[in-house]
Amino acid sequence: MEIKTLGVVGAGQMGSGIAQVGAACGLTVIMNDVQDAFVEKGFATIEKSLGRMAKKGKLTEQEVKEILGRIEGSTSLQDMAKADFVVEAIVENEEVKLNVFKQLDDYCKEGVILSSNTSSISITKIASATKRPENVIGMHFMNPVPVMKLVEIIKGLATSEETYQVTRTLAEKMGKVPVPANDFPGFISNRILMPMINEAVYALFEGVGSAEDIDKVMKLGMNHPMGPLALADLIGLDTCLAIMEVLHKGLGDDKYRPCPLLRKYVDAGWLGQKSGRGFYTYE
């Protein structure tokens, strides 16, 4: 199966990276959102990652426009009948990701696979809104993507081996490590992650330490390159929430449950580097 033009629903901070990829591997990408602004706002960030690139040399003034040319925004999912693969890439939401493929099954071609970039979400549940689950999997790119060589791949109950390999070569050619992952709660990435996050939540809900001195111990005890609590508020305090209770509920352990702070902050609008307010304030 030849992949020419790669359909990205989600203009965000995820579906952006994933668009910019996939144009930078040769692919014609069309980008698709909600809103013409939350279109125009993923280019306006793929241009300032382009940007960065060029500057570094990694890229040429020609190779940015190039790339950014391969693009096309679209505010309809209709015209993902124009793609030849799929990438889901919207709020981490079962009920609306649903919808999503439901409407995607619709309109897409038949054989088309139509993958998902959820962080948690069972592979085999977004499968059954569609009547080609043999043709739906799990696409989990990191962020920020441009950067992350890593994607997890996620087989459903139904998904064929021929989706697998298919999509294995497509994260390939757009320079990323393809390593597999089966369908449970959270995969193999948030599994590990997202419990480490929601105890340095408890921590500093706890009173143990600052936010600041949790994260420095993380980065120079354990040598990450980033604290906890940054990098939640980089991932988006929503998302992590909603990671949290997929958890909770699909592992029924209370070692899974949410810390209340992590709720608390989410009710408030503090989502992170998103909304300027976090664990961390933001310009």
Ligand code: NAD
Second form
Amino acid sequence: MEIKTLGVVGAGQMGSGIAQVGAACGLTVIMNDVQDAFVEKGFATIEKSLGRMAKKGKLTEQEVKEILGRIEGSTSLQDMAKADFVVEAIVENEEVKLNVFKQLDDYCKEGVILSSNTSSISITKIASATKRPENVIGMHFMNPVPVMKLVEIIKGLATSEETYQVTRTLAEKMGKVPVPANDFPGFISNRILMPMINEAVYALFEGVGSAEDIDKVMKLGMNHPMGPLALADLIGLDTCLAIMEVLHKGLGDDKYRPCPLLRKYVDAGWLGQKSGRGFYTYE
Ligand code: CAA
Ligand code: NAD
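Since the structure above is the form predicted on its own, I would like to see how the form predicted together with ligand NAD looks, so please show that one next.
Below: every chain and molecule of the assembly, starting with the one above.
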């Protein structure tokens, strides 16, 4: 099936970024969220990102207009009936994702690939909510999507080789470098990244250093582009906690236990950049 229309479910920081790169490579995009306000926020994020690229001379004003013109907003999951390929990028919660995949399976055309941008949840489990497990796959973009080159591609137990090849080709068309990972909690990326972030939160919790100093050590000492606590704020502390919980439960090893301070911040609604406060405060 030729992929002309990309369905993106979830218009948050990842969904809006995926919609943007999809439209930038010439696809028509349907960007769905549960409320108009969230779809509008998604469009505002895309406009800001495209504006930034235009200012740097990477895009013309005309190209910005054309990219935006290819994205249609939606608040009904039934609109995914028009999609030739779907990327789900909603909250990192297994129950919510299973429910959405069950509906996508009902609404989408036969043979359409249903992919998930999940950071950690089993693709095999997500696929089990559908009657097309051979067409379900993990397509894991990195944040910020318009900038980061990697897309991890994760086959579930029943995912077909054809689904894998189509997804790889689409990732390349979107200007990304696909890397395969097997279906274990957190895949490759978050199996390694999230324990480091969690350990940085423990270092703060135990008073090893201030947030600023922990981040400075990793930036200046290890050449990371941003410190782990600033990165956690960028990712979203709710997402970081959800990923640690999947690692802890799925691998059954206490070395993955989420730091109590991370849990406390999430309980307080301090979710990082998206809520205005995390380890740092934001305008
Ligand atoms: N849209 C478009 N362009 C953007 C952008 C956006 N949202 N954000 C940054 N840019 C561009 C900038 O315009 C700039 O472009 P030029 O190179 O042409 O100047 C470039 O990216 C660098 O940006 P800045 O100069 O503003 O800032 P920076 O050098 O500090 O880079 C950063 C910002 C790219 C976010 C960098 O700090 C970085 O790479 N941080 C680490 C990001 C990371 O680790 N991401 C993975 C998170 S984990 C994940 O995603 C998986 C998961 O499941 C949780
Ligand atoms: P976010 O909180 O910014 O956005 C999630 C969006 O999903 C919200 O707009 C919410 O309204 C919407 N949503 C929730 N339930 C929905 C439903 N039933 N139908 C449609 N929309 C629904 O989260 P995010 O950071 O964009 O993360 C989304 C997914 O991407 C998660 O699975 C996360 O683990 C993964 N991910 C996140 C990052 C990151 O750095 N934040 C990186 C890679 C992957």
